[in-house]
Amino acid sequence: MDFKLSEQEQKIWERAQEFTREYITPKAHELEKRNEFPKDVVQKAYEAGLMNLHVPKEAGGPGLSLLAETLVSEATGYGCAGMATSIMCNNLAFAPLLIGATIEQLKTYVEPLITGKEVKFGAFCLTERGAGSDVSGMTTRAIRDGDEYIINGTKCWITNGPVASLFTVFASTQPELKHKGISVFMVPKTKGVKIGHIENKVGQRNSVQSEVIFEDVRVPKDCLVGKEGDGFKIAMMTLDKTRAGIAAIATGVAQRAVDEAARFASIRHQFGKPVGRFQGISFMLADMGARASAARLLTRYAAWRADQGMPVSKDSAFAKAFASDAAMQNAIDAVQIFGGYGYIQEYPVEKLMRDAKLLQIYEGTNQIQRMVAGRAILKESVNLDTGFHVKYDGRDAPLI
């Protein structure tokens, strides 16, 4: 077993970390009060080729890992939660096109987005008011018209949606047939597609969200995707794949946490002694530090086994799950640890708290991230022999 990255990988880690230090780090504060945008350092990081990475060169991009787009998420995730979501963004907007559509469609609706000298962004468009965790309450319809679809609905809490290009968008084709009537359409920006309300979030002010309406905006059939009804098996394969990079986030979120409560416990002192040196706040930094750990083990499994093209919606969950809820335990203690300063905005670590909760509720809850683990784990159970037999209504089965 091979902990070592690549060469390639370890090249982007440390681009990523360089950047996250000149770019991110220094900015995020600021760029947080005026609740801006950081259009001008997601264009470095476009530039820095720290974008797109999982597009195949078929169609203009580099063609890399989804382990090397989790070093990215975690290094810029270190600096600011809120600018690493606006950076990776494409990645969860582009994720069903690259499961889906064909070269031809990539080449034709993507390949355009990636390769101009400005950043384009890509807008998931799943999410409604009323279909959350629960997909088949969809309401947004697309509605086949000769040789174009015609589409209406309004979905929310879309990430990038007011400065998207190009938004992938999830709509019913056969209501009657719920989840199974789902299917995924890629809109430009044209007429008819409307931004709505913008939310004024707690934390991660440094991305934006809104809603995205759509009010009779025609695209060509050759927008859908796959099949009418191949919806919802696209988007679950496709939060399989993009957990790690939230997952990812969290963990640099984790590790600054710990990285920020032990410099400060070295230098703060209190009874005559830094108060690191006491054993209540080492054994606070010894679990945040294994909460980091674990964090990106996790995460860098699960990117590991989407590259090998194994069954990864188990060990997705348990990375988005874990290294979210560590990321805000994380953060808890690090307040804790700075005392007063920690609840005071000058100082770093109460920005990392009101980032955190959104990695417990975004792209998934953790609930439900629980239930997916759960109910892979019972699937595996039925194979499962441990050589132990007991009687269960009146039949021979393992006891597990």
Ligand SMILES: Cc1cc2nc3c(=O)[nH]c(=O)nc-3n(C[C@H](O)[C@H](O)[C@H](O)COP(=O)(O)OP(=O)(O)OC[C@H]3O[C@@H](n4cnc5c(N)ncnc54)[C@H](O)[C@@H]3O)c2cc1C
The other form holds:
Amino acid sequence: MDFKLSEQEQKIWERAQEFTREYITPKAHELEKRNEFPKDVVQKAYEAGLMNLHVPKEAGGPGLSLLAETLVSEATGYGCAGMATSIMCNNLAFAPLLIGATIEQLKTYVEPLITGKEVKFGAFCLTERGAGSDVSGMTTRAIRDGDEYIINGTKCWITNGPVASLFTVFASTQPELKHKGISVFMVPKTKGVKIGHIENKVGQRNSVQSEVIFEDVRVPKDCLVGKEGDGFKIAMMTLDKTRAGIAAIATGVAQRAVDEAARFASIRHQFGKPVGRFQGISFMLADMGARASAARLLTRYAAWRADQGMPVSKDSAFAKAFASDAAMQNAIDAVQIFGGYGYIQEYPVEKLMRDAKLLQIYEGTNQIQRMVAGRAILKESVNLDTGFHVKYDGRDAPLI
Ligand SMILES: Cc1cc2nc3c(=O)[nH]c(=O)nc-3n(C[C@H](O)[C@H](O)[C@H](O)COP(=O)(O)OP(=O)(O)OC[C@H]3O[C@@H](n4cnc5c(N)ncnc54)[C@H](O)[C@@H]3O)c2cc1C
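Next, give the form predicted in complex with this ligand, keeping in mind that what was shown is the form predicted on its own.
Now the complete complex, all chains and molecules, led by this one.
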């Protein structure tokens, strides 16, 4: 087994770490106080070649691996989870198109967004106020009208919504079929696309989320991705792949918590010695370090499997749930190790705690990840139709 990155991936990893040191870590705290979208930093990330990595060469992208994308997310997440979310959001917006669109569609709708001088954004529009984990309840509708579709509905919590020029929109074309009636469309910023309420969040304040309202939006019929009714399948395939990206940001946060806590524990003296010398603190640091390392391994393994074209639902769910839980726990432990200073905004760890919480919620909550992983595990060991173990001691064996 070889844990080494390829030469190309190693270069991306080092470039992303250098970028984080230079442009993200020093600015993250100050920028988040303004609760603004960090356009300048994202522009620089684009110029440094850290965005849109997975878009194939035929559509103007560099055609790099999913693993390469997760390396960028881990490095930037170490500096600031909010900025990492802003930088990686195109990966989420474009993933359904890379899965379901033709090369001609990608050339028309995606290539112009990723080849100009100025950074451009896509936004992934799935969630609605009444349809979160259960997207089959969505009310956004797309109705065919000659050579066009007319889209009506409101999406919420859409990352990069206010700055996006292309919206990947999930809408029902046959509501009576529930999730099987969902289709996915590429919708350029056009007449009838409006930005609604902008969210004021607890953490990740260096990213922006809003409602996106579609009012009688007309798009040509070639904006449909795949066939009518493919939307749910494409959404699930997308999330299977992109969850490794969230796990990577979480790994960055988990590692940052270890490093900040270790530094503080080495210089803060109580009872005549650094607090890190107390077993109670050093055991916490050991558990935090193990969590960050395990999160990294699960994340890179999930991305590697996706790159090999192997099934990845279970592994990306493991990675997302474990890494984001690790980030949350490590951030809480870092605050504890900092003592009172941990609870003060001038120190770096309270932000980690606020930022980490979102990682357990978006792109499918950790309950949903456990549902996905639990189902996959049952499917692997049990034939659910007959209720029999598929293989036990070489034979089928009944469940007790
Ligand atoms: C900052 C932010 C950014 C986001 N960005 C985007 C974006 O770019 N695009 C987009 O489309 N969406 C986005 N979302 C939406 C996000 O993916 C949803 O919030 C998430 O999927 C959960 O949906 P919900 O909030 O409606 O919770 P609900 O589905 O209402 O869940 C409420 C609670 O019930 C639990 N629950 C639900 N079903 C089950 C079950 N079957 N078993 C056990 N527990 C269950 C959940 O885990 C949760 O704890 C974003 C959200 C936030 C907060």
